[in-house]
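Only one chain is shown below, in structure tokens, and it's the form predicted alone.
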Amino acid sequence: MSKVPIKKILLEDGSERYPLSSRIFNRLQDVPVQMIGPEKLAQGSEKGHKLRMGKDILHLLAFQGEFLKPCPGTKEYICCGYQILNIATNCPLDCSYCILQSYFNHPNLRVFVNLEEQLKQALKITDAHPEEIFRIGTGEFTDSLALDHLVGWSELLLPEFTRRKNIMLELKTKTNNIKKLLDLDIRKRIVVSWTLNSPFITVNEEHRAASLEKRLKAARRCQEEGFVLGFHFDPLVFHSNWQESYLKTVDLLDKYIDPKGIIWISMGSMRFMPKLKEIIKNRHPRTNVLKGEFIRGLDGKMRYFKPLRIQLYTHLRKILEEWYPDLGLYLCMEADDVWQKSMGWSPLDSSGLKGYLDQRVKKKIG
């Protein structure tokens, strides 16, 4: 990954005295700060560059929302039960399939430096139920690791979870960007996972992501430094050889990683929503991803044909387990249906999917 560099910090009004805010400052001091209110922030929000979508410009504010919620899965499918932390929205990196580039109104990537303050509040849901596992990521609405250099969430975040027995924290990226996660010596209840794809789709499709390659030698040396890791192939893509290519990838786990040291590999096929089609062929005219075809789900977004996906899982499923029985492998938000013709067995409905998460986070973390 080659670091984005950030041209200008924008500041909401009230978010200076946040501790992090200023953490932040003395990392970026040559960086140009500019104040911004209300009415700005409106102004700005309505003549942001839609293609541009403010990559290089850091914008600090404090999160009015809820700081832990579930994921935002549907009834139509089954869903795992995962609980999203707010720390932040949009990415640095510039994935063509992104669904954040129609997600949210506001550019610029969007720092919530109130975290600090409002993340014992936040972990108060965990605490009133010791019995539940929590499995709680940072990876739903921003890249977890790629701005961990400028703003410290490792630091931040990893003393408040290590120590709590029912929760685990899942760190998930597209980068190598592991420094400052090694140089904490807390690796208990933390599983850094990575986003994986074919080496086409890596290379045409996931723009300033670290290589495939990159990737997987961070997660090598996350292993060596006792971390728990988990791999996350969505979205998955049709495209010219992909079943070669798929394997290729696999093969790259093989020489990187030592498979008893997963905790999970979940799998998911391309989807979205039908507003992006037109914004991924603006910002992206040269993209593959949107070949192939598609109809809509029970849940809004446009999917591949049913027989489609199953065929993806079904390839995957079977050379992840010619290369490990024991990967606890899972589908993100499909139907029963698929899960039995392409896994082979089925968790049923989403409270079945989240047992069986939860017993592998009793197995892989206790």
Second form
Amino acid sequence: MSKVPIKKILLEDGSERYPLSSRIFNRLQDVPVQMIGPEKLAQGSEKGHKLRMGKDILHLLAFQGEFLKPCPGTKEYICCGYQILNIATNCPLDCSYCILQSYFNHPNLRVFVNLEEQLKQALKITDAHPEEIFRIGTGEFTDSLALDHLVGWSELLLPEFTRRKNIMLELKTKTNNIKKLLDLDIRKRIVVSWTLNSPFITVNEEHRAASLEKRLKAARRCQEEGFVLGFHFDPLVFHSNWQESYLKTVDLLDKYIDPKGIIWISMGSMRFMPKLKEIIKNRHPRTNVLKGEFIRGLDGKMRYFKPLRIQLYTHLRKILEEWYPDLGLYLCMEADDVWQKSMGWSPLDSSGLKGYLDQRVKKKIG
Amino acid sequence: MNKKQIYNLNPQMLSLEKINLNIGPYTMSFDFDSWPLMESIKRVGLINCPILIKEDKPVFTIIAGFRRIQALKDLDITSIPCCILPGNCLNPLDCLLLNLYENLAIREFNDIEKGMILLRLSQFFSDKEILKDYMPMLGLASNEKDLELYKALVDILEKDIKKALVQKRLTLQTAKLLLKLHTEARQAICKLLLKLNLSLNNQKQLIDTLHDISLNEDIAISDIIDTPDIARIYLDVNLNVPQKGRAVLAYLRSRRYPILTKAETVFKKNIARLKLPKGSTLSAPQYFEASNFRLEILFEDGNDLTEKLARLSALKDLRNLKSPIEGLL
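Moving on from the form predicted alone, please list the structure of the form predicted together with its partner chain.
Up next: the whole complex, starting with the chain shown before.
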């Protein structure tokens, strides 16, 4: 990944008082800062800005909502019971299929500088339930590591999470921005995960992300340094020679990664809210991700017709299991019958899947 | 504007050759029927004289009365009475507003004319002023998207598509979808839509489906429309227009969703083979996405229901009923 240059910092009124803001200013001393009050926020962004999504503007603000909340899964499909730590929204990468393109009305790389203050509150929730395992991730509304060199999330989060026995923190990325992570001497209860795809999709759809090889080299480095790894094949996309193309990715996994150190590998197929289609077409006119037989799923999202999803998962499951049989494979937001037909078993419901993944945490992390 | 100068004008006879008969820059008429005006002029003569201005051009420019001049021309009248303003009397904005207010008082504008007005106003006013003052005047909501849409209708659409819109053979929603396409695709779709006379929803569905097929198969939309399969449907003398519309949509859907269509066909065949009792229907979940089927039985009373249930239970193939998606690929 080429580190995206930040051209401007927007600082919302009152956000300057947070220490995280000061630390970011120190790392970006040459970048102009613009204070913005409520009036400016209400005006919205200028024309054309939405298309660019402000991927070179760092917007520092205090987030007023809940920092820790369950992943917005769907009750119509089996979900994994993941918890999201909301540290930022938007991402400097520019994947054509990214759901964040439609999730947020506000562009810019929005970093929540009241994280330290709010983290204490969030951890009170997890501390109040020591019997429960919390699988927590920061990579749902942003890339967990893409801005780490500027914001320093690793040094802020890892010390807090590593000492809690009922928590596993997953940092999900498509970058090789691991320096800050490796500089810390903290490994316990931390999973570093990479989102992977076929070489074709990586090159053509995951703009500004690190190449597959760079991601896997970074993953190997993390593994050598003692981190437990996770991988996410999401979204799986049909394209010409997709079987061979996904096989190439698994071959690369084999080349760089010791499968025994993997806690889980998830698979999810391309899906999107209907309104995202127009946004994708406008922002990425040459994309391949909208090709195929998409139907409206039970949750209102567009997804491949069921037999096609089964075909994708079955193929990838087989080649992954041929590589190593105990990878903690699971499907993201899928139906019971799709599980049965593609995986040969089913957790039956969301609590079943949560139980399965919690067991993986116990097995690989303790 | 010096209003007195307009009140005090005496009409002068002017040869048509000396008038610029093209639309604009102050007039805003599109696709009108001059016949009622011709009839009126024939019966009672020209009641109000057109207003023209002498600008720095060899011919006079129409400020108001474009339709009247067209009607007189269609009546083969070559010399017409006009009120002529001196060149320095009104600036271009005043000329435009004079026409706008005169028309506003006597008629409604069609969508293309609204676009023409907004485009012309945008040469003199900011978007903010147009949104606040002029869009409500034209009966439009004051939002930027609509402003851009109406201007694009004039700027981008071809004349035949504009006409179809004005004549209500295409809806504004459909025109909006057509704006996003390339000229060739837009014209091909418009031609097809006009042949099929589809409802708004079906027009939208047709455009979406064509677009998806084009994307999936990497083929131009005009090439999909020119396929012999579609030509065969609309040349079929045994089908009326609504049937042709449905047939074209069905053809496109099967091409857009080949595997889903195959599953639906297999399911229909399987159900037909079951020979369900009369009044019983078995339906699949939409797109076979959910896992449950639905059985509906119409019955008159308990006896009737019991009989039908017994006949259903006796159907030997019923136990073999399963989702058609298995073994599809």
